[in-house]
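In structure tokens, one chain follows: the form predicted alone.
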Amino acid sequence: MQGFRILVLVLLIISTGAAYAYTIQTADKGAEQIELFGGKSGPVPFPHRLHQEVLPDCAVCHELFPQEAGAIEKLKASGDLKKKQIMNKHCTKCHKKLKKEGQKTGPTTCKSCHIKK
């Protein structure tokens, strides 16, 4: 019986601890609209809850980088990313591989996310 006891406190904490998890990743959808830091190319205005709406998770993006305002920036100055690493290897390449399949998807230049100011 004190077995049956533990292990029911046990599922319970963890359902518990599964949907406050659940509500942390929903609950804040951080901004709608995004504009990153570009270099001298222009800023890159980026529509956050589209991808949001698009992608299974946060993770696909997020595994990269923290999510919070200003992480890409701090990453870059302290060497943890390089210049472009996400653009390149990871916005681009998923948008190209999207088009390949036929399917909608965001820009696939570089000209065609910054914006001159």
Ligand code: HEC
Given for the second form:
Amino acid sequence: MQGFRILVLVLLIISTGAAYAYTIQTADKGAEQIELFGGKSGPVPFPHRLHQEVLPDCAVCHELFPQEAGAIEKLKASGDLKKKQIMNKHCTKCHKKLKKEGQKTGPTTCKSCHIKK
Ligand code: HEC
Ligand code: HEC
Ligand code: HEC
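Next block: the form predicted together with this ligand, after the form predicted alone:
Below: every chain and molecule of the assembly, starting with the one above.
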């Protein structure tokens, strides 16, 4: 029984730890507009400030990667994020969900996110 309780506690710590893997600060809002690396499909212009205005919480994104320039590329390089993981499981997923609900949303097609230079 004691062992079971400890196991539950450990699982609880792991699961809450995973949801907030990075400390979230709100004082430094960072750049208004950011250009993300998009590989062969070309760069992805990302309106950072607009998302801060329409989304309730910095953690929506920053629980997945730290509040640092180049954070996504760094995590992809170390293998902690898969290529296209943020794109598929985050950006596009949210935009599609809002589109389905008939709400104001962002792009959902390759060429409306990636711009060829
Ligand atoms: C919709 C997703 C999203 C939300 C919400 C969001 N950010 Fe970001 N933020 C990003 C992305 C993407 C980057 C760039 C990461 C990279 O370069 O790999 C970033 C980078 C940053 C940086 C690093 C400096 C810079 O400008 O590159 C800071 C600081 C930052 N964010 C603060 C915040 C704060 C404070 C909030 C909440 C008020 C917030 N962010 C909300 C996606 C978001
Ligand atoms: C909502 C915006 C958005 C849409 C739609 C989108 N992408 Fe992306 N894409 C991104 C972002 C942001 C990244 C960088 C983060 C990542 O790799 O998850 C990226 C990364 C990529 C990469 C580079 C991965 C690497 O690290 O080498 C390729 C290639 C790519 N996308 C192709 C596509 C294709 C093909 C489509 C259409 C089927 C598509 N993207 C649709 C935003 C988008
Ligand atoms: C949790 C939801 C959510 C996530 C995650 C998210 N977005 Fe959005 N995005 C929105 C909403 C909502 C809008 C529409 C904002 C508006 O026009 O009021 C939007 C709009 C946009 C626009 C269009 C801006 C314009 O001027 O029309 C782009 C480009 C965009 N998002 C790119 C991205 C990229 C790239 C990512 C991932 C790094 C991302 N978004 C992550 C919700 C999200």
